[in-house]
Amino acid sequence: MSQKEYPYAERFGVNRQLPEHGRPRAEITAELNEMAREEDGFWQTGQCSGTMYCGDMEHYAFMTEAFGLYSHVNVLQRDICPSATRFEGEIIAMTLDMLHGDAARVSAGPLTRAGKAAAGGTPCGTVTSGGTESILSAILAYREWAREERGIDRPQMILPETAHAAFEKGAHLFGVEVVPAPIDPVTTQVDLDFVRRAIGPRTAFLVGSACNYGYGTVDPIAGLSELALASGIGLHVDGCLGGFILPWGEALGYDIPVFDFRLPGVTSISADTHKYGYGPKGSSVLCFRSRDLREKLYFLRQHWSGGKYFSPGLAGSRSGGILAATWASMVSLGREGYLRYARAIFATAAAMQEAVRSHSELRILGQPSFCFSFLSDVFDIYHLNDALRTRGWRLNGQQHPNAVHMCVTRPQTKPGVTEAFREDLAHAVAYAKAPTREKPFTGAIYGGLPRDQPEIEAMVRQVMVGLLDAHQDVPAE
């Protein structure tokens, strides 16, 4: 384990067992504050892509206060804390309003129970611990629907190559087969013709991103909606990243394609409140077009010796603090607050993209908005990333093709950040054209390796496993 993975060992020691006697709370708080100040100092510069979406320390303090009032509450016990129902219900209702949930009342969409006539849906949702749980929950719901309503034992989902890796994680966990769909290399959108040909008797649902994490581009959701309707299958829109900012971009007049429940084939949408919803980490909303589909997530045990047990999703115990803080964040901002933040983010992203386009050596992929990816046909883009890192920037690296991306959040909207990006990018382009290293440092971390070479894949897997181990284990004595 390196100093980077566990930098506090020498300064604060390592707890390898419970201390014999508890430490003073003031001492513990001082230690926590010291670590937090150091770590917050990096992203507060505005040079970190994504990760910190709000960046407002007063807002964080406000959510911490709300969380503290309910952190000890288990929302499974609604009789003790009925406020949890208020928080959860209103979080879902506000999210549905933003995603035009009322449109679902006109049509239940392509999914209906066997023998039940299509009618208006009842838009609904559930609050999860984050985008991954929202995606896993959607996969589980579609699997159960396919089994119960269609008799499909091993259902399939058609998944764009750019879709989040959590879909493959869910497929692995729940026994759903992935049919990978290629993307157009120019638009970075999923190939609709391929999806149309790939739909078969075991297809349970399609996936589209609004927007995808890598390139910040929106799949042709309207086209996917038509295919879902024609085939009587589901369509999940992954709005974990864009769900809480693209609607405000549309309201501000930006060219944002429709991706929500206004499209009749859309049967579920995930949107993360802990990203551009500016809620606390560990919260997301999974919205459904109808209660029939949401019900597939429910777990009921009627004859357990401990009583009748039922839970709405994958999680059992959940902290009421997450619900309270998420609710407090949303109602404190309101539509005006979300629009104000979105206006600054979209303007900043446009200015940063213009800085990229000013260099003929760089090329932006697709037609992105607040999150954009770029590569170079002239030099190794990871050399550019190396140079930006020496100036304090942390852009996210990509592969197949090698690229880097910037996900613009509120910290980038601070005065002077865009100007610094433009200046540092020019320096990085000059360096990348005549680098001092033969191989870039960040290329070894993010990509640059060919696919389908078993020996290399095994080596990379070993490194990834080692990193996961290092992030969970204390250093050896």
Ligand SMILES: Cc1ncc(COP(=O)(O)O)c(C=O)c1O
The other form holds:
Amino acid sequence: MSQKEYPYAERFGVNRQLPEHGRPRAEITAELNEMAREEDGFWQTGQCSGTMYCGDMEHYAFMTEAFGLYSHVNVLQRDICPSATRFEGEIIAMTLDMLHGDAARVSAGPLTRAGKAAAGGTPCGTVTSGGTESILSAILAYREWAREERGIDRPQMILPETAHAAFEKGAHLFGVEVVPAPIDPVTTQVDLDFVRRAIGPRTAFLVGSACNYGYGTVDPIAGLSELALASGIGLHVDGCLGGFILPWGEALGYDIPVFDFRLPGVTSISADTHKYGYGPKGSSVLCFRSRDLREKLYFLRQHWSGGKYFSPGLAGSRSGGILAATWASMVSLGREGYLRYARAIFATAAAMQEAVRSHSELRILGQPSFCFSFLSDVFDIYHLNDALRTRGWRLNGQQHPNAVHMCVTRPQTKPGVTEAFREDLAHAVAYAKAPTREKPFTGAIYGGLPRDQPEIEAMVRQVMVGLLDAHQDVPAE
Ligand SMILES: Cc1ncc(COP(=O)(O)O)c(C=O)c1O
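Return the form predicted together with the named molecule of this protein as a structure block, the form predicted on its own having already been given.
Full complex below, order starting with the chain above.
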């Protein structure tokens, strides 16, 4: 990456070493403000899919205040921050309540402990740094359960093709084998018959999404729950994206299938407070049906020379600021606030889908709600994406098949955004039918990578590595 491309190099220079003398705080905050305000302007138009879930600057300022009071606190040291226990316990309790954790008290679930009766009746959770850490933690817990209680050396998970990439990351890190499960191309839900047949002696757990990132559709969790119960294995429901909004959709009367602890086979659910929980970036909740499973994540060193060490999960030191701000976000909104936000988001998503359906050239995949994906059987959808880009929209690109998705968040619920979407979509459809470029610009970046061409795959890999390097390195002088 050249000095010119390196962000803000020309305006603010590049720090290749610590400045000899500290700079004045006012100068630094002015610089930070300038960059932040410009970058916020990008999504504040309401044209950016996902990622900015709340979008309310007053809410952000309120969370920043809560964060500031505890940012310097390490929550591992509970003797000096008892408040962290209050924040963490209540974040988990409120999340469990939303996901019907009480049902777990009645029904123990499919997991058994070697030599003991079925454990359960103790819904619980842990707060992590985000969806990926929640998923990694769930995989680790099931691996340990499978090894310790079942003696399975190399456990397997049955993973729908639409499940988030974090599952494969966890499988890679923790030596768990993935059995990929195909989806129905029309509903985009996992093929239950395949899952039933794929369950074997090494299966530790099943995965279902509520909802998946790509299509915003919910897997047949009730069916997966039955399979998990019948086989005595776990079922993780990935509610990282939907966990904090689908329950409110159900309460509002939308057709949202049950996906939580009311289903007796569901043994864990991830739900991200930093998405539709409207908390600060860096928090998620991993809920368990039973304490036995959560305990598999605990790391204890009784004889460490540094003293007795015990941590609840993957992280070591954690900032109290994240817990405080997440808690503050949840209690400041309350059920009424979450419902109010969800009402506007579901209505906006329905209106946007209506706009998509008004074009016979476009097809929405499955039966989504707040997040939806569409493709075209008539033209390359990335031509349409190119045209939307030039009008300021940032949808997310998908492949296998090529499609684009819109994950509706609060910034889209502002007046005028749906109308602009309708108008710009019509323009983009017209463009895609008679594009001025042969190959769409955005298609080269996000579009379908051929599966059977290793040279192209290697080239794309190189580009991806180059991007990650560039995101972390200052340019050479
Ligand atoms: C369904 C789903 N699961 C997991 C994740 C991973 O979450 P994170 O990016 O917070 O690690 C995402 C992120 O968008 C998601 O949509």
